[in-house]
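Take a look at this single chain, the form predicted on its own, given in structure tokens.
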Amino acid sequence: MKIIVAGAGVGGLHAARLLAEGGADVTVLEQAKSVEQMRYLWHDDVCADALKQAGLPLPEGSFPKKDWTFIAPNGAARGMHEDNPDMSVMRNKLNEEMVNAAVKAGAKVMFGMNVACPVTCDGAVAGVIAGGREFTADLVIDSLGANSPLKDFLPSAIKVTAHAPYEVFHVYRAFYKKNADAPPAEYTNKVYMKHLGEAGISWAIQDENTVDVLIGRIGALPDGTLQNALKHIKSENPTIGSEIVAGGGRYIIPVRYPAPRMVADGYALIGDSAYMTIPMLGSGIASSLAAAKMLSDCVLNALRAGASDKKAASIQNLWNYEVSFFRAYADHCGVDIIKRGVLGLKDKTLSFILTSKVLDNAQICDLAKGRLLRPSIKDLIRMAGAAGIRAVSLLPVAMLIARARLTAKFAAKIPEKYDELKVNKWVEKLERRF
């Protein structure tokens, strides 16, 4: 079976490795001119078990994530402590490990190949145009990110999920040389919720010799908004020096529920292309690695059972991949409901919830990891008691949590087999919840 992986994202690279190990003819097409130029000059957090299950070592330079301190819109701080923190891994080192693993498995990785558009035939994706050349394939795996050009140029008859402008995070991220003359920071990992009252977050993370600065806003990040946020972050964190030693670019990260249409004949989305990030955080390494295993199992199991290449790449078979993902990550749909609700809270209400004792440390940790809150009756009674006379302000929050749980439950009821009418009905009902 001939497979093209468009883009060397985490999910695409791991799928390439697993499919090549299974005997498929796999080619990865990546725009960067080399693995060193793949733009990921930062660290991201991921559970070490996710890397272990994927057969990947902890990349060189990895370290346990430090505890976060949340800064509420009113400026008050709320700390948290994790007994088993994720690992902060250097993305460029992880990329190198993954490219090497894919090549060792037999996949071809071609750098300097800008994927421009899909090739279609008889209602199916049959390849891509990249670097001015046509590459044909039985299956194209789209790992090009939220704004994938493959999705943009698909004919209308091939249905995959697109995002709305408010469902992506526009991010500026840079590592500033630490100001050696400034006193040590009181908090090492400060995360500003609804920073300056705007829809998004900012952070200042104290590394050994640098300060990791992120400014992120939902939907758009105009220059004026960015400069104003940077000015405020720098005023509050004098450890931030003037020199940028890495990063300094803008990026787009999906912060929405997974694509309810992530497959078509000859085509499958993975990673950011399928919106597999945790909606509250934008982190998608663990889920993308898991998705790669699901996709490769789906394709290889069909081939081992005697299916033709075309049948293995059909929407009927690839739907099994989507079913596996939604059943494992239906909670992402509920987390998106909570994310949207939090952004809609008044600054005063959000500040109260974050900095009071309404949420205990375990619940704060769940939010920090993008988990769906499932408070018990005992938890709700405790939360109401902690709120005191302001308990009435928790009613919208309680309703939001209940709605999120119902949405996650419905998402997990994805049709087991691909039936156009049943799938349309499920997709329409799911999308209406947002």
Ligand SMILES: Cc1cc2nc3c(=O)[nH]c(=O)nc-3n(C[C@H](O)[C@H](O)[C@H](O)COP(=O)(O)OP(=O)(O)OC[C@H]3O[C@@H](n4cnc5c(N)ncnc54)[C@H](O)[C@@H]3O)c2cc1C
The other form holds:
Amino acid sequence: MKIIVAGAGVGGLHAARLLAEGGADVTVLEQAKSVEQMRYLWHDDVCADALKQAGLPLPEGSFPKKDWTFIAPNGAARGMHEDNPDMSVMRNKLNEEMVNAAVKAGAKVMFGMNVACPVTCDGAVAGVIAGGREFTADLVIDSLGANSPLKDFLPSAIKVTAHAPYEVFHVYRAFYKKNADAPPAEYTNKVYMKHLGEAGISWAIQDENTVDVLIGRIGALPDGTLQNALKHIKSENPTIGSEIVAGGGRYIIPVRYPAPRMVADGYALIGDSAYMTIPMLGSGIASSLAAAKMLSDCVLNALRAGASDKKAASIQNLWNYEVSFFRAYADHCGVDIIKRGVLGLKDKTLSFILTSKVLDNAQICDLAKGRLLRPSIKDLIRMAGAAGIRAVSLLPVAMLIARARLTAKFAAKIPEKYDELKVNKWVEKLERRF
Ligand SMILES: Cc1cc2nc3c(=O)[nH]c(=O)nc-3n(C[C@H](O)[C@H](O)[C@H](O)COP(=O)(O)OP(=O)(O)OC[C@H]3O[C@@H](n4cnc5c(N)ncnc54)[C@H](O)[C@@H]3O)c2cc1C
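Now the other one: the form predicted together with the ligand, given that the block above is the form predicted on its own.
Every component of the complex follows; first up is the chain already shown.
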């Protein structure tokens, strides 16, 4: 079976490795000129088990993530301690490991290949145009990130999900050399929630020799907003020096629930192109790795059962991949409802929730990890009691949580088999909940 992986994203690279190990003829097309020039020359957080399950070693230079301190809109600080923290891993080392593993498994990785558009035939994706050449394939795996250019050029009959502009987080991230004259920072990992009253977050993370600064806003990050936020973060965190040693660019991360249509004939989305990140909380690496295993199992199992290459790449078969993903990650839909609800809260209410005892450490950890809160009525009464408020005051929060849980439950009820009518109904109903 001939497979093109468009973009050397995390999910695409891992799928390339697994599919090549299973005997497929896999080619990865990546726009960066070399593995050294791939994006993300910094560390990101990932659960060590996710790497282990993917058969990847912990990249050299990894270290446990430090405790977060949330800064509420009113400026008050709320610490959070995780007993089992994620690991901060160097992305360039991870990229190297993944490219090497894919190549060792027999996949071809071609750098300097800009994927421009899909090639389609009879309502199916049949390849891509990249670097001015046509590459034909039985299956194209779109691992091009949130703004995948392939999706833009698909004929309307191929209905994969696209995002609205407000469903993308626009991020500036830079690593500043530490200011040696400044006193040590009080908090190592400071996250400003609804920073300066705006829909988004900012952070200042103290590394050994640098300070990792991120300014992220939902929908758009105009220059004026960025400069204002940077000025504020620098004034509050004097360890931030003036020299940028890594990053310094703008990036995007999806902040929405996974794409309810992530497959078509000859085509499957993976990673950020299918919005597999837990909204606003990263974790895209872990879910992309897990999705790669689901996708490769779906394709290889069909081939092993005697399906033709075309049948293995058909929407009917690829739907099994989407079903596996939604069964495992339906909670992302609920978390997205909560995130939208939280960002819609008044500054005063968010400050109260963060700094009162309404939420205990374990609940703050769950929220920070993107896990859905499932408090019982008894828990809500206890939470209200701990914060010294009447239980009825928590009614709006309880309703938000109930809506999130119902949505997650509905998302997990994805039709088991691909049936156009049933799928359309499920997609429509799911979309309406947001
Ligand atoms: C600032 C920031 C911080 C993050 N922090 C975390 C974190 O702590 N933990 C975590 O799990 N996740 C984090 N993420 C998210 C994580 O990076 C993604 O979820 C994850 O990498 C999966 O995305 P992807 O690989 O599908 O897409 P991307 O990372 O966007 O990769 C897409 C690939 O496709 C290539 N490409 C794009 N267009 C073309 C084209 N036209 N032709 C050829 N190639 C192309 C790109 O060069 C790139 O290699 C962060 C993201 C950002 C931006």
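Numbering follows the first chain given and starts at 1. What we label the rigid core is the largest C-alpha set whose atoms superpose within 1.5 Å from one form to the other. None of these values were measured; they are calculated from a predicted model.
Superposing the rigid core and comparing between the two forms gives a CA shift of 2.9 Å at residue 377.
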